[in-house]
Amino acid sequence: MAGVEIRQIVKRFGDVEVIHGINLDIRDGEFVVFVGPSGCGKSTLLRMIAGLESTTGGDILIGDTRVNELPPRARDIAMVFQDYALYPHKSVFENMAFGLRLRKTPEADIQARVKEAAAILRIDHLLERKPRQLSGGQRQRVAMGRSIVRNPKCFLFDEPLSNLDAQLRNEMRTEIKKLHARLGKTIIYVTHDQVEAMTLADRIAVLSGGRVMQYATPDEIYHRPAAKFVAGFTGSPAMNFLRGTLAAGAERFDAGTVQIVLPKSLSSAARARVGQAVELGIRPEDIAIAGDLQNYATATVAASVVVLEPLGAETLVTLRIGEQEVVCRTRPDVSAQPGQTVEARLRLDKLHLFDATNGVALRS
């Protein structure tokens, strides 16, 4: 096994710089997810680690070895692609054994490794089939098995579940989590799906515009986002934002008809920016109507119900507060109706402040 260090990595395509001096330290055996919207640089960064893309500047280390000039086959990594990349004319067994045969691995070792990997992935009954006889999820397991048999230092996954339907994605996500726990290998995983990132990762690197906006645990990413971009990218539904200014005196957030006295955790940040434009952030589960959140300190504001979205175990309620809308996550038996005026309670210890200009989180 081996950790991966990314030191001041830069990538340019012609005159266009797409990766801007990224630094990341990925520990041995850690599961790290690169997440962000299309075009943020996450796949380019992964391809540079794999050796499929050259670096313009900086260093990449796998273990203690600088690998910038090493070809992919010399880096002792295995990559699982979005499109499976299986040989259609070969059986599952031969697809999984192909890399070992290229390395002149003894036949007895090939048999043992392929059968062990197939048992781990629960595809040992499919070894004689061809890829066309498999479902999408089974094909992805074969692609993963082909990587496992090589026993690499590090696994790289490039959006491996994006071609699967929603139910199969959920199942495969669980399987990948189990696989990491069983193998204990370093995994670097690229996705645009924040649910995959939150459920799989030990740590998440949130990328935007070729820069790392935050690199932290899923819990910290969700509860202490470093920027509005991070807060808005994670969570389903994402964090709500109310635009306003910071009023003098009582450290109040002022959005015209809506004013909220801020908690002590945000008061010094508010005092330092009186009169400045900010955005107040709060997650849907931290807004309540119909008497919820009784055990927490809250701010109460008048709101009108815009629309209800029943989801079985819960209901999402869109509320209009002043001239702005937010989404509230509440219990399924909520009795509110569109057009009704209600009291919305905002949990004070879950409020976030962001600079309206650069989106940076403001903290005391």
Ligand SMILES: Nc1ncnc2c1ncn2[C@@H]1O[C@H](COP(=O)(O)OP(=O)(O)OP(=O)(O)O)[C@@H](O)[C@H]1O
Second form
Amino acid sequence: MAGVEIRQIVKRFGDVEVIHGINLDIRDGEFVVFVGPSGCGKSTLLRMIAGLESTTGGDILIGDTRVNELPPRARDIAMVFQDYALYPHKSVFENMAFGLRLRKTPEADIQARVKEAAAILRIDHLLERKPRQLSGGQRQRVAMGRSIVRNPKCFLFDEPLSNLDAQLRNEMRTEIKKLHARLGKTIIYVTHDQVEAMTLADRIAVLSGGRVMQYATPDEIYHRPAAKFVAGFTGSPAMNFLRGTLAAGAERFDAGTVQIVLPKSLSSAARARVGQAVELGIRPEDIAIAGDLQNYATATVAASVVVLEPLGAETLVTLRIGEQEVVCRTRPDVSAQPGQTVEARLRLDKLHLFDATNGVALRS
Amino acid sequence: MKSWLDRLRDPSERTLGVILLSPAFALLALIVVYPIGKLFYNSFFDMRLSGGQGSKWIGWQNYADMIKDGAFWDATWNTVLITLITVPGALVVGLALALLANLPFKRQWPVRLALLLPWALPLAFAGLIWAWFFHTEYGFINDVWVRMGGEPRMWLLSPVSAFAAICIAIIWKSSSFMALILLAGLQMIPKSLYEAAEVDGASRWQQFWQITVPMLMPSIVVALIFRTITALQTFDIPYTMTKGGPGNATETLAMYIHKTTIDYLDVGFGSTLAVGMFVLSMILTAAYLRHISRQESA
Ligand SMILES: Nc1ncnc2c1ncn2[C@@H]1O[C@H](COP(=O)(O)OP(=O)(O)OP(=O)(O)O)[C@@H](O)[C@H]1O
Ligand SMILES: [Mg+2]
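Now show me the form predicted in complex with this ligand, since the one above was the form predicted on its own.
Every component of the complex follows; first up is the chain already shown.
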């Protein structure tokens, strides 16, 4: 068993508290992604798990052992750094072999394990080179190779792809996913890219300001966001929000002249907030202006087209509803023109309500 | 074929380069090439300013004299010995100081200041401080020595201890310069390398040998070159501490040249000795440079 358990973790730098009591429980073999905006404490949390940063409070357990006081080398983890941190004066082979040599692994064993890892990562032809003779993507592979040869209990990745160009990033993302399937080891992965988080993770921890906003599967995060922050962080373009109030016993959402009758489940969850300010959330793909979404229960509102952004496979249409703007994802052959008035249909089962003051999702 | 005036008006990149560099070249020629050339020239003359008989071309005679001159070889040996002892000595002490100064102190400047101080002191002043340290009656060393139950000793009057005292003074003086260069090098090493090594399982000691030393090598080589060249020119510290004594046990090549030229006014022979020292410096510098270029191509 080599899960990771984080209990009430607190981190202070001097007088500044940057992590405020986080609880997470990561199962053995699970791929968990920490995602959040810059400065939310993702790296700090990861570095505390690695032992590169001390903990101010709380406990960290790796595979049932409390590791708070253990140095990194005694935690049986491997880490891939954002800048790769390859040893510039050592060859690729020696970079990968370093950890094994320090553990006095027999030479034949070192040879076998480095060669195996190099073959998996397709860098076997680069073993004699120095890091400065490699491309960014190759360095990235070496950094991963260095972590897998040691066969640790747990892998920690801190934004490993952020220094690569878009195409290489997609490629390496797939590689990492394959690697996880192959090794079956626990991986904790830090990124600020929601696409990486959604595609890689078994579970995502969305962080903001040193707190966990939601810890759930990508599907859950996307479809049942626990807070406005989470909803606004996932999806591209992000979820639309309409500010308004709850009226008529929470059965109706009013935003100026726009009125939307809420489905039963939502209005019952929001009953306590009648008359209060809320935000209605809806994703771009759950709004239709052409003949889409015919098979779903929808609410219809009047809208005017502001701008069209054709992306090839789809077109993004910015609509004005009342005083506010939303983005809608449509088929590329949509016949709308800027300035035109259209009927926008919002899928009722995909509406989200958030408390306007603290951003918490209202649901049953 | 364009006239040079035309070229000046619309210079190609190459011509422009030559034009822009020429003042610097002229200055270099004036302050480097001319004195060295003059030195070589003088070394072929019998030029004794004490006799008042003018200078006389004597070909290689001065060089023949130099090779037969025991005092020249003694001074050369002393210089080389000082270099062999104080350069590695200053490297070790300087590295230790640099590592110390690189520790994450709350306030960096007192540490840096303490590092800079010996470097900022004039050489002759450093020599005087250490001469006092080793003084037979008033010196700090003898004070400690006597308290520990020893007999007061005349440190600077016995060849071996005088030599050792001079080496200690030079190491003290020059290790702060070493430390400054090495500190700059240390700060260039990315922190993540140490973190990666720590995760890989390296102890502090292993991190030092596997990360710090190899990453610091370029700075070490530069510091060694500078230090070696200045060590070969050692003058002030032995001059103020012992004046080359006892006898000429601590006389360096630079001191011997000084004595020959300034005290004995023998400019011709003095120039020849200076050429000898120049050649010695060039050999060592060339050796270092070869080492560097080999490292770079490796
Ligand atoms: N050594 C430190 N001393 C003081 N404050 C620090 C230190 N390291 C990080 N912080 C602070 O802690 C907070 C979290 O930093 P952290 O590096 O964990 O953010 P992050 O989520 O990884 O951001 P990014 O996406 O930019 O890498 C930030 O506000 C940062 O300023
Ligand atoms: Mg970070």
